[in-house]
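The data below hold one chain only, encoded as structure tokens and taken in the form predicted alone.
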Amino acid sequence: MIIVLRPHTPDHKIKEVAELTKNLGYDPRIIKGIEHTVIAAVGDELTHLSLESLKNHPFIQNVLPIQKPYKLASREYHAESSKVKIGQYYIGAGHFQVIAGPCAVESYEQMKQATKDIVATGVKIIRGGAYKPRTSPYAFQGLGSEGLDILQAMKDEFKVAVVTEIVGVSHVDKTAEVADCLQIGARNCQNYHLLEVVAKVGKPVLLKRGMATTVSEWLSAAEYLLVNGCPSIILCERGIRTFETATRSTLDVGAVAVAKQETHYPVIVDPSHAAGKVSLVLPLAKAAIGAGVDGLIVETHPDPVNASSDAAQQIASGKFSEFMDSLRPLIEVCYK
């Protein structure tokens, strides 16, 4: 539920009230506006005393109930959009950020020569796989800390922030210690022990939309992470499991205006697995831009044919400022 005090309400009454408030079974979460201030207050409502009793109290304005299950992400508890850092840089609240690499980093020469055609363009936040989820056992899992030390060595050289992605709880805390924003892909999405240990880091989280997950589900999601102590969160669509073929998946542009309209944080668009094939990622990323979307998460690689995975869908990144100058006129629209 949601606690509106009165406009102007001083401080040590904030207190008093988030004091009640957790008298009553809550964890009172506060954020102050201009005028006014509200308090989340999470927790099942079903198991704790009801909240109306406080709407008696003189610095209380109204208690509001918050229907849906992701409280802490939605726009009742936080009208205005939120922006994340990673590194030094801002995505959301009109900061939009592309955030390119290959999708599995392979050797330190290659990452090197992919990190400097990207940097070439004012791209200023890498991706890249030190650890790779596999539908097959036998394709190329990752370099492990190997590729973490790579991504390392990439950030000292060329001051970029680094995303890269979580795949078990072994290595959750070897990873923070590199990347600037820990990924969550869509294999993980639902896996909810895991959302648990990665909140628990202090990390900024870019959390992909699970391959089948509604957009209840994939924002409670986001609510797992936020009620055991992430920061702040990324959303990522990338694409969902539909009847069709021409695609990998099926980019649900939808879904990033049902999202942007229903949660506080910024929203981004992977056009790369959703394509699955590279004259179809500018398409896509055209059509996220439209959509309203925060940033894009985009594939490349200096040698594609030659890439360990996801061969098909990578962009050249000799040739990645042919992409970045496409997107240049729209995004300068959008955002103007």
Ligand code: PEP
Second form
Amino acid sequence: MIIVLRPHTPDHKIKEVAELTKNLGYDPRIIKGIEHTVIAAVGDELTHLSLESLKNHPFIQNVLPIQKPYKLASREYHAESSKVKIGQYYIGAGHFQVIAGPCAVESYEQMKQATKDIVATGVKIIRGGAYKPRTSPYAFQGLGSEGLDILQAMKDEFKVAVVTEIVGVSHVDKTAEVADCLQIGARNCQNYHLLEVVAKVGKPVLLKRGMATTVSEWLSAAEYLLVNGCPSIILCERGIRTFETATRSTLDVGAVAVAKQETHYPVIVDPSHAAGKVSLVLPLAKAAIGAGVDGLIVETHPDPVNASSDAAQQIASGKFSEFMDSLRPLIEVCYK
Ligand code: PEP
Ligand code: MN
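Please give the corresponding structure for the form predicted together with the named molecule, as opposed to the form predicted alone shown earlier.
Next comes the full complex, and the chain you just saw is listed first.
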């Protein structure tokens, strides 16, 4: 950290601040300028006590961190892109994957038809919420453990890998028995207790960006998972809350580019929740591929009109092959 002292701070006060810095476990190096004096506090900011408290000192103008709040997730720590294994399929470091499936698991028949249509396009990883985080308590909350049994049946019948969401600590263990990758949704991106519990299960986690989370906060949430034992993560941009209402959420393509530079873990986009309507899913998916994502997670349902949740944004699974055909040339150009 760099401690900037107020102009013309007297020598005995500079010494006092250096002493305080030392007491917090850092090695203070005093650099005297003409007007300003700065103290470089040498030490690991992530494991030492914070110097934030020094901001209160009457002779201190500012305390500036040097290290990023996320270390294990950062490219400074690990320069090469990392690949993550979901079931038997890799994503990241040149492995592009589409994850597809309905918003919610509604029945065995619904899931079977969706999976059949998805697998026919070559996609190997399916999604579907057994537990749904809904804005309204009156909305469909998911089938719960029955939904997990249906997802297990899909794995057995189609040899697909499964991504499904965790909404609370009470069903983490049962969900982890079925899921190859655990999804943390936008609403829980900064639910740190849930992140800690999910991390300990030892499965890869797909971490969605919160609707009002900065890239730094999102990557710090990823750091929570990694510090607590999560073996690998996939970061997912799904749109943020802005003044714009023409789309359900504003897809932040800039954040994708930043995240790709900042972290070595795979970054993917969910164009469905950003778009909110089916006609916008393809152009947003194309924008994401252009920005360099490692994959997409897309909602598709055999009968979207009668879907229990997110009906407007789900691609009819009978038309999912058209969606994939439209993307394929772009994927080939971008990832050859
Ligand atoms: C979902 O993937 O179904 C979901 C609820 O997404 P989000 O957390 O991005 O809203
Ligand atoms: Mn949904």
